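Only one chain is included here, represented as structure tokens and corresponding to the form predicted alone.
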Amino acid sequence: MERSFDIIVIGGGHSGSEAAHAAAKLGHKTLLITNNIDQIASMPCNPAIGGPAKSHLVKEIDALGGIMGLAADATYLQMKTLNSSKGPAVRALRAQSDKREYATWVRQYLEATENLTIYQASAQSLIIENNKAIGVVTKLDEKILAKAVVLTAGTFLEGRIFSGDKFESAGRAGEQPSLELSPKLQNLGLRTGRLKTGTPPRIDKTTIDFSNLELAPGDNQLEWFSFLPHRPVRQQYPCHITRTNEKTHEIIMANLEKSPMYSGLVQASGPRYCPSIEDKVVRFDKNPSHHFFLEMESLSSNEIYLQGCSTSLPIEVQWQIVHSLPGLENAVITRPAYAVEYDYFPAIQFKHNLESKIISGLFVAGQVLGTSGYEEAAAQGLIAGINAAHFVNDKEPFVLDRSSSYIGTLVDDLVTKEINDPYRMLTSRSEYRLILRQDNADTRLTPIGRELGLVNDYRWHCFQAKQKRIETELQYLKSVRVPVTKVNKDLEKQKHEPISYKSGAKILLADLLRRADFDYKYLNLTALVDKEDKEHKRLAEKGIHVDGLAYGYELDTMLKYDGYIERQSLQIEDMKKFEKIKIPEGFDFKACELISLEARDKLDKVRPQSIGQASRVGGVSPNDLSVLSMIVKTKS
């Protein structure tokens, strides 16, 4: 039996779910192949969505019409804004999720998506014809044809999991790996490497003594990942904090050689910004303690996730570590921690649309492309799904540049820089982070999602209504003045310095918000505005009457940082000049003898598509770039 689809997506994790959804929403007959339908969008590691920089990705996925933000809003156990005391560029939303509800929600959403078929099978190989991916062969020798294939295999390619010196072939604990697909892709010319990641033990909640543990509650004032209205307001559940101590560190150091990373059994690179507990103790030996968060995994489970305690030490050592922690002296481990090592494809082998440079119609996304994290995977899956649809329609590739989004930054980093450990998105990775804030993701990207065809009429109507309200509020703030005497009373209550003024002086509301010691939370418009003020009455006659700011935080940021935002916008314009200088396909970098040998090698390996991208390749100096630019301009 032979079946055919427009697009086949291999893998049902967060990346595969977004890719399949996007391809199907764009009108293509799509097949999602997954080893286990019950594990679609599962959370094998931390039961959470968002966090620093990652929340930016989730909000951008939502703005483009993806599903992760909706799923997180529908299934949270706790919502918390991180870095709230810091600047707007680094504020981040994090949802502690009910992992079982989350996976169920995504599966049901995908099952209700038109044009999408879900099929439980294991992909054994790709069908390649004239260097083009035209289908998949399953382990049952089924041949399923397609016009494009998206591979989102996660940690399953040649996957092995480790606890001490014990290891087995697996993509995740209890799940079979893919042992045939990776070698066959290598034979087709794709280069692979090895990476590793890990997960902490899970603890039986009923065996933990919470009485003396520090409480970590959610926020009273809820924020959301999706800007769509009518989000469910759910009961919030607190997390708790415990800490390692001298005894914990002694146990780890006494058993360090039993860790597969330290014994040499595993040599693959792990995530730099999410180290194992043994790595923390070794690398930060002056730190007397490390904190762990005890996070509920699901309302339908007693399991607690011990965040921060990722390890691959033997199970008997894991018991000792757990019992050394305050509150966990009598705790019972329900699932041991482990490390997983797997094949990945260095992303410099792929274009900005995530299509292979050597196999036409093959798109790769997610952890198998060298990243870590559900959010990074989902963002890539969305881009791969959109571009697979564009490939089938013979349309231009869809590429987000660095100045437009964190998604664009993520993809550009992957395909331009040689990544040697699992890539994690950080706000510091974006040079335009003041413009690419989480609060304006919909403003930046929803019009693009609408143009693509992923933003439906309802979402577009909600977006337009929001933009109109922001425009109205901004016009009001820039037009209406309030008495300084009233303002000073508010400032006095907040224990801030008063504004010096002349008798009867007034101040524009916009100028008030520009002050560092005054923000929208203190802006009581009902009390401050004089209803007889001429400008207030004039605007009211036009239907512009603002009793409170629906989008105060966004407006506060726009006004306070408008000078910096303008400066960053000029930098973006300068950068785009270099992005517009395209390097011809097939350009011979090695023949550019005026460029250093190291730069030639790096450029030939990455094969940048523009001078702008070439400027971000490691090992390329400003002089090399100047020479390359001159050569390209001469030949174009």
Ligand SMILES: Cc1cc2nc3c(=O)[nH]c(=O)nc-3n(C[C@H](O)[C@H](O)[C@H](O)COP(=O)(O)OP(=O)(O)OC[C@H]3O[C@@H](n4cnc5c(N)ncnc54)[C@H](O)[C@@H]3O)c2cc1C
Given for the second form:
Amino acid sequence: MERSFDIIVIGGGHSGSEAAHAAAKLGHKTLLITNNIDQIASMPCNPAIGGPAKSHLVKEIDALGGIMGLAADATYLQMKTLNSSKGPAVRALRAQSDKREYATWVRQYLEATENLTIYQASAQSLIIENNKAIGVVTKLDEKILAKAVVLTAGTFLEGRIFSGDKFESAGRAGEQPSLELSPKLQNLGLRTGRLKTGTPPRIDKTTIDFSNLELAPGDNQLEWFSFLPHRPVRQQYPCHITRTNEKTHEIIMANLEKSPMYSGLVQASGPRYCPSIEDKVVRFDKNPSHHFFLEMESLSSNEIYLQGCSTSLPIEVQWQIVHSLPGLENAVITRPAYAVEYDYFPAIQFKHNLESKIISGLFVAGQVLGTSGYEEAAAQGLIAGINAAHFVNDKEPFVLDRSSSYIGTLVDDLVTKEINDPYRMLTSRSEYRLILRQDNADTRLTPIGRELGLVNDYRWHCFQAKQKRIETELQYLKSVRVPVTKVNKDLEKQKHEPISYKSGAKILLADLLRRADFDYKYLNLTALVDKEDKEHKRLAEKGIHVDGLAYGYELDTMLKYDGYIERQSLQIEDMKKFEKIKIPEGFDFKACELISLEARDKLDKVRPQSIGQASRVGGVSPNDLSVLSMIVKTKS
Ligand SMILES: Cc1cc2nc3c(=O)[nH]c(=O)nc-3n(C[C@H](O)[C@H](O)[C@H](O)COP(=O)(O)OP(=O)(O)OC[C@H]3O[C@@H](n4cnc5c(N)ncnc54)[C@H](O)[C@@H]3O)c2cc1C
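Please move on to the form predicted in complex with the ligand, as the form predicted alone is already shown.
Below is the whole assembly, all chains and molecules, this chain first.
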């Protein structure tokens, strides 16, 4: 039996789900092949979406018409805005999710997506013709043809899981690895490396004594990932906190050499920003305690995720660690912690559209491209799905630049820098943090999503209504003055310092918001604004009425930081000039003798397509760059 599709996506994790959805939504007959349909969008590690920088990715995925934000809003157990007292650039939303409900929600969403077929099978090899991916062969020897293939195999390629000195081949605990694909792709010239990651033990809720544990509740004032209105409001569940102590650290230190990372059994690098508990105890030896969050995994199970306690120590040591923790003295482990080591493809072998540089029509995304995290995987999946669709249609590659989004920053970092440990998104990775905020992801990206064909009429209508309202509110704030005496009354009520003023002085509402000590939450417009005021009347005649700010936080940020935002916008303009200087295809970097040997090597490996991209390749100095620009300009 031979079947044929436009696009085949291998792997139904977070990456594959977004890729398949995007490709199908763009009108292509798409097949999602995955090892186990019941594991679509499963969360093998933390039952949570979002958090610092990751929430930016989720909101960007949503703004472009992807699914992760909708799924997180529909299935949360707790919503919390992190860093709310810090600046707008680092403010981040985190949802603790019901992982079972989340996976079911995504699966049902995909099942209801037009043009998308889901098939449970294991991809064994790719069909390649003239260096072009034209299909997949499954373990049952079925040949399925396609015009493009997206590979999102997660931790499954040559996957091996470890607890102490016990190890077995597996994609993750209880799931078969994928043992054929990686060697076959190596034979085709793709380079692989090894990475590892780990997960903590899960605990039976009924065996934990919560009575003395610190409570960590969600927010009262809910925020959401999706920019669409009418999200379901659900009950919020608190989580709890326990802490390691001297006994825990003694147990870990006494058993350190039993950890496969310390015994040398596992050599691969793990996620730098998600270290195992044994790593934390060794690296931060001055720290007498580390906290663990106890998070519910699902309303339909008793399992608790012990966030912060990722380990690959042997199971008997895991029991000792767990029993040393306050509240967990009699706790029962339901699933042991483990580490997984797997093959990945260093991303510098791929272009900015995530297509292989040597096999055309092969797109790769997610953990298998060297990242860590559901959100990073989903973001790349979306880009790979869109680009596979563009490839099939013979359209220009779709590339988001760094100044547009964290998604653009993620992809650019991956394909221009040699990355040796699982890449996790951080706000510090962006040079345009004040512009790339989570609150304005829709302003930055929904018009792009609309142009691509991923944003439907309903979302577009909601977006336009929001933009209009923001414009109206901004115009209002920039036109209406209120007496300082009235403002001071409000400030007094909030127990804040009054504003010093000359008698009879009025202040522009926008200037009020520009003040560092004044927050949009104090802006009680109904009390402040005199309806008989000339400016108010003039605006009312033009149909501009504002009784309260619907988008206070965004406006507050726009006004408070407008100087910085303008400066970053100028920087972006400058950067775009360099992006526009294209390096011809096939350019011989090795022949540029005036450039340092290291830079020539790195440039040849990465093969940047513009001077802008070349400037971000590690090991390329400003001098190398100016020489390269000169050579490129004289040759073009
Ligand atoms: C042990 C462990 C620890 C983790 N630790 C962290 C962490 O510390 N921090 C963090 O942020 N995230 C962590 N993660 C989360 C996680 O792996 C990813 O970041 C995320 O799930 C990656 O999404 P993905 O879509 O790329 O891959 P996955 O979610 O792994 O999905 C891959 C999918 O591809 C399928 N597949 C693979 N090969 C084939 C094939 N040949 N044919 C058909 N289907 C195939 C699999 O069945 C699976 O459904 C951890 C995961 C594991 C397993």
